[in-house]
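Here we start with a single chain on its own, the form predicted alone, put down as structure tokens.
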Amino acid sequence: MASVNAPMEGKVFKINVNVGDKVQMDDEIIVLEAMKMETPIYASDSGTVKEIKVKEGDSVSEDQVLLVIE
């Protein structure tokens, strides 16, 4: 089981997976803003989502946990 985290502040912009969906290493899953721009987050691992933490809008801190693959 691998935790994605927030590699900085920001915002929650998109979210472009759901639960239950298979991923593999390096998918696009999120996208944060931050400072006006878009950092997309990566699949740190390859599996299934198994539990997203965060929801478009969120406000996020540096190192929070953003969704969980199985």
The other form holds:
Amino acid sequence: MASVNAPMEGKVFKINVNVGDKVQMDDEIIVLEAMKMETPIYASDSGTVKEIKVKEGDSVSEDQVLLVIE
Amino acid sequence: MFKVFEDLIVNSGFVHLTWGNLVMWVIAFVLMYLAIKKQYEPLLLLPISFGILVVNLPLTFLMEPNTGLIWRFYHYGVEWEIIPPLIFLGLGAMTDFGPVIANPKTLLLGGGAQVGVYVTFFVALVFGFNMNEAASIAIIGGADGPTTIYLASHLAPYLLGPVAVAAYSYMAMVPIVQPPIMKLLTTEAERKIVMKKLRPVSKMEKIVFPVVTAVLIMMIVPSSAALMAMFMLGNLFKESGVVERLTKASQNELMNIVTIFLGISVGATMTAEVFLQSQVIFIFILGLIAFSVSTASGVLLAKLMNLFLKEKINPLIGAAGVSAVPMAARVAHKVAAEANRQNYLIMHAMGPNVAGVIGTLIAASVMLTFLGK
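Next block, the form predicted together with its partner chain, ref. the form predicted alone:
All chains and molecules follow, beginning with the one already shown.
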């Protein structure tokens, strides 16, 4: 099981996956908006998306868990 | 009756239109297109392009000394050097120096990426520009709009238009110009270097930083005072946390207002007689040299530092030392992510990036000290 954490503080701009989706390591799964820039967040492991802990528009802090891959 | 029509035609702009004016219209339309359709630095390129268009309409006298509307904006805003420091106030209120405080080594990288400015200064002299002109062109390499405008309006006001447009064009092209240079100078393994997470920075440190930096830098380079004082005041507003109204005004209302006056004034300096000269082509070439050398020197300095550092830095962040906040930091992040998608370099790159603003400001001030009045 691996969690994908926010590498920096920002806002969730887009979520590209749903719970139950299969993802490969390095897939673009979330786009974070920080400092007026969009930063893609990639899957840190391969597996199935077990839980998405944020929704689009949420503000997140550094290291906050965004979703869990199993 | 016929006479009235004749007068109307003779006093209209059409009979006085020159080929040069028409060429400038085309340039204005191209910049307008880039600003609107491609969103290249639209906040500045849009008012600049409109300024170019209207100043090349004959008989409008918008830039006529003492009477023209835009001349007044230009005279009191730019010639009196009021607008660039006010923009710096806003920039200060938007800048987070946290990454620099957490990793002060990045200050060096912000300085290292100014090499292009000094190299280009000498190249421009070889091209036949005089000292003041060479300095105004070289500062393009710092990739900082307001500093460029400030220096050029001081040293070579007649070059202000082309120099500013070159600076903003290259800033918009950071994602195109920088990556090839960065990849050429680094190995795959270097681009993959993951840097340790930055330590948290306390509020106290963030408050002390602008005050100490302002005092230190202004003591060392007094001619930096106008820009530096406003820059650090804006930052102190933000970090103090007690003057939210002033912070917001500096970041938003004031910044937006002066940006409008700055854009249209800079655009309006570009009459056909000024812009359509062979030397303008050289300004663009030299600007590109300045920009490229600065990118390269930033990366190379980072590699040099790695020879001595136990904890290696990713040399790509050196390229973010050219200011262009936050675009250059984003480029460093993207190039690193291409090599290793699990590498989030953005915050590390913000360090040299904001340090680069200070670096460019100092480079400009040094030139001002030696060349200015």
